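Taking the form predicted alone, here's one chain by itself in structure tokens.
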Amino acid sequence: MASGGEVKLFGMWASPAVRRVEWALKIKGIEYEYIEEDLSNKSTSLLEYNPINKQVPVLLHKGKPIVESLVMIEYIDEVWNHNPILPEDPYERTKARFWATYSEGKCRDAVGKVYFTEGEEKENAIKYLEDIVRVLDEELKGKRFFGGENIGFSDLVLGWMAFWLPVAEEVASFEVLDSEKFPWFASWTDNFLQVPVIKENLPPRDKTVEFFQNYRQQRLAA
């Protein structure tokens, strides 16, 4: 593995945002120290390095903190330019960033609306989520990954949907990932989860389901 030069990653095992940064580090072959955080009792280091939102992930490189997972992935790609994550072509780079923004805005919002609602509101949220997935399915038509034959920036950012969306479906008792309705998205999900660097760096599914069951119950009871 390549030397990271004192790279540390503050994270929490069930966080999709943390995992995407780990995937980027693994793709680059960067050595790093992983520090698990208890978000109910945050360390002084986490609060020092991310005083603004006090959340994980936080990437520390040579003593300098970087926050926000998308920013971290771009930073990793710029500092260690082997095994590029973002496309070289400027236009393709803008497309990759667009789908990343789409993920963080539309996709996360849509899943959250389904996850933390009930009744008619939940049904409407499911329809909204299906519309979001339909857009992704159309973009993936004829492609193995968002950028073509290899995983890239868009795949890493949207990769949470391949693992955590099925978890959300189980926890909140809904179904959106229909291979007949969305064949290209379903194919991308399978392809993504079979990439060794992804497959070998996912949290245990049963433990993840249990964690998010408890999290959802707490949120709905609040």
The other form holds:
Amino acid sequence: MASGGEVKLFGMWASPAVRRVEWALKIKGIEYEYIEEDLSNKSTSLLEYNPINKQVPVLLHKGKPIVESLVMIEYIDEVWNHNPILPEDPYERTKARFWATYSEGKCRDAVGKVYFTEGEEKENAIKYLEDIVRVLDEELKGKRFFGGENIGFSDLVLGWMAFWLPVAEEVASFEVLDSEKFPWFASWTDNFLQVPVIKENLPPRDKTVEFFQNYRQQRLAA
Amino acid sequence: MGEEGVKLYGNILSPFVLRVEWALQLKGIKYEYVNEDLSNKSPQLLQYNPVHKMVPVLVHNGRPIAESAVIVEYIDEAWSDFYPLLPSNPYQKATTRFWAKFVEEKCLHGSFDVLSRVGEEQLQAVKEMQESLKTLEGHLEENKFFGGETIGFVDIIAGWMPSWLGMIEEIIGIKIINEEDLPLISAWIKDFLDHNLVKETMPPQEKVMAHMRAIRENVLSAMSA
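Here we have the form predicted alone; I need the corresponding form predicted together with its partner chain.
Now the complete complex, all chains and molecules, led by this one.
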């Protein structure tokens, strides 16, 4: 299918930032070589292509590296313009980017706080996360996806919440995804995970829970 | 007001509002500036940005946009025939966006750490800030600005640094930017502050300074509470 040059993706199976780039590549039908990284023993290639963050994902297109998953998705959308991910209209694009910023700025921090705190701090973190989910629930009122009838940029960027937030709930023993309190958000998570391109590109649930259990234990012990 | 109604809700203390003003003025876009009292926000602001309730908000033909970097990209796309702020080549655009994120995540958050910590932790924050600036310096290469000969997207996103870092240095009594260690960044700061647009839009420094001192005081008193 659509290739347009050699595409490689350096990733790690449990990482939500990596998956969202894969979702974008799959939506466009772009063939790519996937390279699994052991983050405790990073390859020289990864360190060469991303010397600044030394992180996955890294996208390589015709030998040139692109870093930061949101930057990658916008790049993919610009180079391969069939099956558009961002809307064409500049104003609609601002809405897509606004929610992407919200995901990376607010949502990730909020979930992180619940993961790595205990006691009263954790209770406060849970309340804060609920407020965040409430905002997303409000935005989804009357909509199937953030992108409207079909998934778009905001859905891909926020999509980690559909899979990795339930994982976090299991790992850190809390509950925020209440379908009575947040009915639109709950439907969105179901609908999103049913989209074929997403459904076929998720890590195994049990292994992911185990991975984040270990990760959480290590961080709390430190 | 311009031929297409453009309104900017802002406040002189906000460096994020300045980003939008620079973008609008570089593009030659006429706009109406609405000053917000952040201790008494207008119903319009709360209606236009219900999620964050913050400035800047740009309203174009009655439609609001929030988040300064998102607004600047919108300005570049909606008025694309004059003074491009981002490169048109997708790879160069991706590089530009990467550096803008780097400035936001490492430098902006880093500067807040410097302002809000004390003792050893503060010195550590200063060191990390200097490392981030050293990395950022690599992107300047031989150019006067990150955008090349003229101000571009990364300059706009990083444009708070020249005046704010100077003020932080004065408040905490520690030098962050040494010319020998960060020669290119130092040169960029001089060139940026010397740019007519920056000079014309510079807010009254005493007010910003007082505001930043207040931020530090609040953080320190919260720590000892």
